[in-house]
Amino acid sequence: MMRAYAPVAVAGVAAALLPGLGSPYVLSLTLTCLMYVALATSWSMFSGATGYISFGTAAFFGLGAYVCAWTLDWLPWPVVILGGAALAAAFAAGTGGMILHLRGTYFAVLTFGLAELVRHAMTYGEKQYAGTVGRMLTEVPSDLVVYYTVLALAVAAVAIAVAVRRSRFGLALAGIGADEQRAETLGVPTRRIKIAGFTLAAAVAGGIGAAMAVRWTYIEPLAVFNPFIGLQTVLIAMIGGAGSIAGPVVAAILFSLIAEYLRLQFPYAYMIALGLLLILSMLYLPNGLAGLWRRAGRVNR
């Protein structure tokens, strides 16, 4: 079992070394990375297991990211943390609780329309009772602090998902994606186990929401509820392999800097060129660079 975390223990030791090392932009390039692995690996622990492809991550990342709006002035920065991934966290076990029953497209289309409408709520609730649409962040964090605190929400991310993979919670959430009908027949209490792992999943994009609310001066829906973040985690994970582990984090370093190039070489058909990426993934890596590195594993025999 200890096997299995040194890889992630070495990952992180690594990456808590590069704030000595590295420049500034190298700092915020990295963050991006670490940001984009917690949000691909949660994802993937939940929908590259059952099958259930959500886009609500968007969501969930935005009200962890209006938690730590409402709560950074007086509260402490851990319990700002906190707080972001329990508000995901209650708010995708309540949702879940209600559009777990679907399946397929019908439930990929409302977890992006429930990230719309969670969008455009606090948007009214915002004009409404605060009299303003955003926030202003006066007393942040340091840069340091915010670095470390993200490197250790992807750490964290990355163990649940190892740690879930091994347990009895990651083979019923296996069986869900194998056969639903047949797991629930074996006696898997299935709709329980589904809002678990859609709750956990939304607990880490909470957390990080609320961790990265402090990379904008300013706070606003528009921003924090950018539907762009949840099919970007998507992407992501679906190119590495959803199925696995391994395969999201590491694309999601390397789709970080391909996304950086893109941006400042093509800001005009970035767009262009992530659909284009999402097809050719589809196509020709129907089970992303994992199921690549397994099929020139088995080559090499």
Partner chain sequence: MTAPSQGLVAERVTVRFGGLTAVSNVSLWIRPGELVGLIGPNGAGKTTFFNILSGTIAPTSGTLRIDGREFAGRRPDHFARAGIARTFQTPRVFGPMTVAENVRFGRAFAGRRADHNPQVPGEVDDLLAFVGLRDDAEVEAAAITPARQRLLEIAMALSTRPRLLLLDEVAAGLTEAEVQRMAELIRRCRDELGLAVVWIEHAVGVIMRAVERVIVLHHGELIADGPPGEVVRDAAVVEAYLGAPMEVAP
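What we label the rigid core is the largest C-alpha set whose atoms superpose within 1.5 Å from one form to the other. Numbering follows the first chain given and starts at 1. Since this is a predicted model, take the numbers as computed values, not measurements. What changes on going to the form predicted together with its partner chain:
With the core held fixed, the Cα of Leu17 is displaced between these two forms by less than 2 Å.
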Given for the second form:
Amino acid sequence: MMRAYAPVAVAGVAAALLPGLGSPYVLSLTLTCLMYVALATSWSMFSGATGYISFGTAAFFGLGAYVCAWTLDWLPWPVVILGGAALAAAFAAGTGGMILHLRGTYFAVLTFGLAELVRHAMTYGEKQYAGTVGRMLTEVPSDLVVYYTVLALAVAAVAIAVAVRRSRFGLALAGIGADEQRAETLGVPTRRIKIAGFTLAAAVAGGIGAAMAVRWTYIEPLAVFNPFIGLQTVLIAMIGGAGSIAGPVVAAILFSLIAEYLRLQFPYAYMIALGLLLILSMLYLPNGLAGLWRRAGRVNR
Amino acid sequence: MTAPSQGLVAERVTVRFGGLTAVSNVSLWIRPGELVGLIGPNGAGKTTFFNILSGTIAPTSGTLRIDGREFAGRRPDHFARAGIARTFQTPRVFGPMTVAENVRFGRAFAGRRADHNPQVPGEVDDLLAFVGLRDDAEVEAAAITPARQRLLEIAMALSTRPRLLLLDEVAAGLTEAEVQRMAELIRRCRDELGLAVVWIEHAVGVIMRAVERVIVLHHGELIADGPPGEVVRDAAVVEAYLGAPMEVAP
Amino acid sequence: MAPMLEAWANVIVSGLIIGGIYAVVAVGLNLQYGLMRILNVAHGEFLMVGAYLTFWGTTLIGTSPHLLMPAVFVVLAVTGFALHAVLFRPLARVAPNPEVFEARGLIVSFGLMFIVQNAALLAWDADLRGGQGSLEAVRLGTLVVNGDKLLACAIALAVGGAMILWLRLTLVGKAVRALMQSPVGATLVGIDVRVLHPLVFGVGLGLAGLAGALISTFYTISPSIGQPYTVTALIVITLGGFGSVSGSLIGGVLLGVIEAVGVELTSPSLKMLLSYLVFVAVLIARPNGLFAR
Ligand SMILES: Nc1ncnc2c1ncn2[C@@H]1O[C@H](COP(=O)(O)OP(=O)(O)OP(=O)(O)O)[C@@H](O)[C@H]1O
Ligand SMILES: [Mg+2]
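Having seen the form predicted alone, I'd like the form predicted together with its partner chain now, please.
Expanding to the full complex; the earlier chain stays at the top.
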């Protein structure tokens, strides 16, 4: 059990020391890694455990980014981040009550629709009230501050995932994933648990959105509500193994590295490779990387 | 009779699915510590009635009181915490978890309450021993035989430390000897743990020997409610279900 | 009063026409999901491929796009048949239960979406092509209607009607309907699911290609036109109910009219917002479709 977290801990320490050693390029690459570590880990914590596959991460991320755009000038940085997390969480709690009675594909499709709805609503709202669709960020915190913020969020996401897994709350989520109705007849207040899990995952994504927003100097809905953010989060978690904690972390790092190298030079080939990888992993590695090393462990024993 | 305040009281409960009335105007009272059999032909509405008593579905109309409090329309977890536990006709255990984890689950939720039934053991080990699954504790629940999964279902229900146990065809598909042991286990649930039990089964002979009160549903209606000896001679029951009067050993 | 009425009639008619096309965009996806629980989110990408095949066919061979449509249907249907055999059948074999199969199938079709869309970008670059249309505007009383759209709508409705007849009158169609009702129904009908599934998956893709061919007769095309049509198909299916073909036809027409009227009442920039609003609202309130009991 502990051994599985060891590589994660090592990676965390390495990431913390990195700003002293690495070039700005390495730093920015690591930042992307950390962002997806946080998103995929918090996603797995809820969606991986319960089977409620959400494509809505982009909505939470984007809301967090907009909180940053609205408040960066007049609120201290930590409050901006917390504000991003809070708005995303509030949105998840509000909509969760309405959508979490749907299961399976219905839920997956609905979260995607909801994220797109938020994006279009934001586009429209900003045009109505601010006159423009996008917003310029002028005074942004230093790269180092952003880096450590995202690192802290990634560490927090992993810590939350570990803590949840060991808690009664985590047990309830696992029960919902195994057989929701059975869990309910054994006394799990499934409605409240689902909303809480959905909200917690959203809070992390909102915080990440707020922190990452400053990487763009110009915030616009198409960028920060990009459905690809939600999609990529799901893919990373699934390829890593949504039932595990270390799996998505490793997958997030691998993905960001591959993406970084391929995406700029061969953008189309990159997406094709991504698609192939997805299909192959569903066919031959349905439990993700985590399933692979679990199987390897069994063979070794 | 004044309205009873102890146990479970259903009054004029009706369930409709579209045009089909699955349960029609059923009223009954399950008293604490009673061992009751529930019989009726296929599609009579027995499982649907359990679904109402456990909150899995809400009745279309009628009231449902547990120890005097109204429960109709509440969520299943409220019923579980109020001391009502059930099994499912096709066993629904958490396949990927071990047998012990399955039992620990209910203990961690409904079984945690302060007003649970103190006669039901709180230790997972004791519960597994009670149903006879101790040797399988660390086995994945999906990997044990269907007959044992039925025992596990009962252990899971008991893990909520209930006062009323609803058993849906827990003896179906078991061998003669296993059925006898199941009947014994159910009697011990009542005698040693002080539970009220309602037991659905098609094996009328087994039910009649095991219980002290029989309820008969037919086309969703309650057509008989009384001691086995009377029910087997009831004209309506004979016509609807038994085909011929049967004898019950005292 | 009269000009006002006429304007509205124009709006409704154009909504009806585009709605007829939406219907055929959705039918294939709905058949696939209804029968096999495969929500093929690459649907729009295959529509886009159909549009390109039509475009290149007409440009290179110089025939009318409408004559090419049967060929486009067949090419994509064969592709679908093969994809089912290579991807979804093995997936079904290893999935422990239908719920898991559904989730994995969804992810696999996301993979397909990436592959097809980006292969198209590699092959044909991101330029806009075609879309000039070939027919004169048609006068219906005092209304003036785009002739290409009208013909496309007529073909779409004919195809939709043919699908309904196919499902109702042929043995295979009856088997499909029986299977959509209950999985055990099919074995009773005596039809082999191992043939039926790839066949219907192929028909679904063929219909996507056909829809693309229709759209290419009056809109410009590019490799990125597919995804919005996947969304359109999802909205239509949600309106009409998952697994119901006639529901899809009604849902398509309904969406076309809702969009047209909504945009007329507000502004064109609200079209997508409106579509998603309808989509989300219907899914939340009536997940089995507007017309479910
Ligand atoms: N969720 C549902 N939706 C529609 N109809 C239902 C539903 N559940 C049960 N029914 C119908 O209600 C009737 C009663 O079913 P129920 O399962 O309660 O019968 P039963 O007495 O338990 O039968 P069996 O002995 O076969 O288990 C049947 O006609 C059944 O088809
Ligand atoms: Mg039953």
